[in-house]
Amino acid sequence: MKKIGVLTGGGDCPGLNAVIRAVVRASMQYDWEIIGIKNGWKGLIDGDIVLLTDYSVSGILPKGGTIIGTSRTNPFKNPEGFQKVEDNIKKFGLDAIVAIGGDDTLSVALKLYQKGIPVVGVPKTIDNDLSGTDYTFGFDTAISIVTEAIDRLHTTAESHHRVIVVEVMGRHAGWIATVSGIAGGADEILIPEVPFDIEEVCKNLRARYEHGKKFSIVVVAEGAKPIGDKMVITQNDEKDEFGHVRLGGIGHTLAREIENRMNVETRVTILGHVQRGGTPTAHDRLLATRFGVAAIELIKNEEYGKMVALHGDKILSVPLEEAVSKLKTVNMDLYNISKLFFGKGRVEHKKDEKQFSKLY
């Protein structure tokens, strides 16, 4: 009987448990044993786990984040992190691993496999930047919380005549920021990848006032940055065992330039952790058991250092060295879709509506 582990690691995101309860029901039918290990790598450093069944899973599909937490844990900080994970490997007697998580947490398992140990990998990341699959599970589900938050937002930003800023989730990607706000309607969307012009977003919004649309929806992704400004606005300097600061800021900085600029009441509104919680939509529920079941039959097979990867409705594999070698940016045809509606498209359109109406 073999023994998998199981872990997530990184920030929590709706479908982990998804993942989790796949990997057991998938596992039965070979009579393995599934260890899950509590807290991310933190729990093969503290040897910390416990056996999962089919009864421990049950009921947990629609749950939001992980029944065996999770945490930001570095192994490879220090070379006793690592000698604790070769040790507490062989004394829980575990013959591979399944490391759900995004870009931290599957750069740890490279690590590892390339030190011996087999692991596969499942891609978790609201922000929908991991290179290998087109599609995380979490992100739809982040989108759609978004994209609500939005339509609400845009009744009392139109009733009180303000713009309102949306800042989301997005620390080097805008992939939540982009679909958010085109689903949502937005009037301007600011992402990491197009560092933005302040005046531009400021003339956007007048030239919706002055045609009538006394309100505007701003969407801006953490990560995004001013034209010419080479840093990033953090909370504080502190960093995690990754090496990143929390971010978070940004929203704030524009809605006191938007103000001061237009004179225009603006307010901010930050969803924070709200994108990352709750329950998986269907897409991410489906998505996230088919990665489970994908990442038992790597193990099955013996395909190791392997990520299952979604490549259109197929699921596959590939290498964890490529799921990890670079971020996946916003697709730039799909951003510049955004940019139609912004307040350039909105005032042609108007001039159009009046020379109709001149001729009829």
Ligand code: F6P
Given for the second form:
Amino acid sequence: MKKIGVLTGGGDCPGLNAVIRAVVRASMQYDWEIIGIKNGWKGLIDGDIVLLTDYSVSGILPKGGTIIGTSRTNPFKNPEGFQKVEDNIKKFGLDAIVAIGGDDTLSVALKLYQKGIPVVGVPKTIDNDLSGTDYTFGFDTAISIVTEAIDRLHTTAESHHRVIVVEVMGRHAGWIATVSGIAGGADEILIPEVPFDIEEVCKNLRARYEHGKKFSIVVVAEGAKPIGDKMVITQNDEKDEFGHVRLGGIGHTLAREIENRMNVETRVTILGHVQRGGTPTAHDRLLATRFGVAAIELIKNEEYGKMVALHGDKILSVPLEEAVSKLKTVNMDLYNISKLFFGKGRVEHKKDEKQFSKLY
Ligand code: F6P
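Can I get the form predicted together with the named molecule as well, since the one above is the form predicted alone?
Below is the entire complex, every chain and molecule, led by the chain shown above.
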């Protein structure tokens, strides 16, 4: 019988509980014991664990968040951190660890693996910025939430003839902005990968006004910045244990610029943590479940140092190095599709369209 530890690290996201449930249920075929490590790597430093049984994961599939808690703790931040992790793994008799997380959590998993600890990874993040996998779970739920918000903002923007700037998460990748912007029919999408020219943005918005469309929706990723600016806008200077600052605030700066340059009433909606909360979509539940089952198979085959991954419609595994070596930024073919819609939309047929409808 094996004893497996499972933890969730970094920002929470919908689908974490679905992975935990799948890990527990899939391990039952081998009679393994699953130990929940509380609050990410912090639980291995503090020795804070809980037994996870068939009963304890019952009913958690549709639940957002994580029943074992999470944190942004980095055990390699202080020299004692790793020692405590190693001692507790021995003390609890863990044969392997399933680390569910994004690049920070999985970079710790990789370091532990390099120090001889049997670890496998499961890719999580609403940002979809992890390499080695086509998609992470949590992303589909986030884009569904943002798309619904953009739909709702359309009706109020149109009624008041306003520009509404919607700021979304994603850190240094514009996946959430691009995909939900296309799905929601945004009139401008600004992402970290492509620094923006404010004059060009206003030109596109003006074109809509000139064609009689007296409102616009601008989606901006929190990590977007104007051409020439070296720094992204942050909420404060504080850094987490992995050295990240909290992004956010570009929406307000952008809205001010648009209002001043265009003289059109402009409002800002910052969607924030709403994008990460609540129940996962069916797509994320399925992906998370497949990932959890595949993680148990990796352990069964003693394929440590790997992360389960989605390639096309198949679940495979890739080395953890591949997942954390570089940020997966937005596919430019996709972003170029979104650009075809910028500055478009009119309230009347064009002259040639009118002639055409008279003829037929
Ligand atoms: O990585 C997920 C994410 O939601 C980012 O999109 C965002 O920048 C960050 O986490 C917010 O972190 P926190 O949970 O510290 O507010």
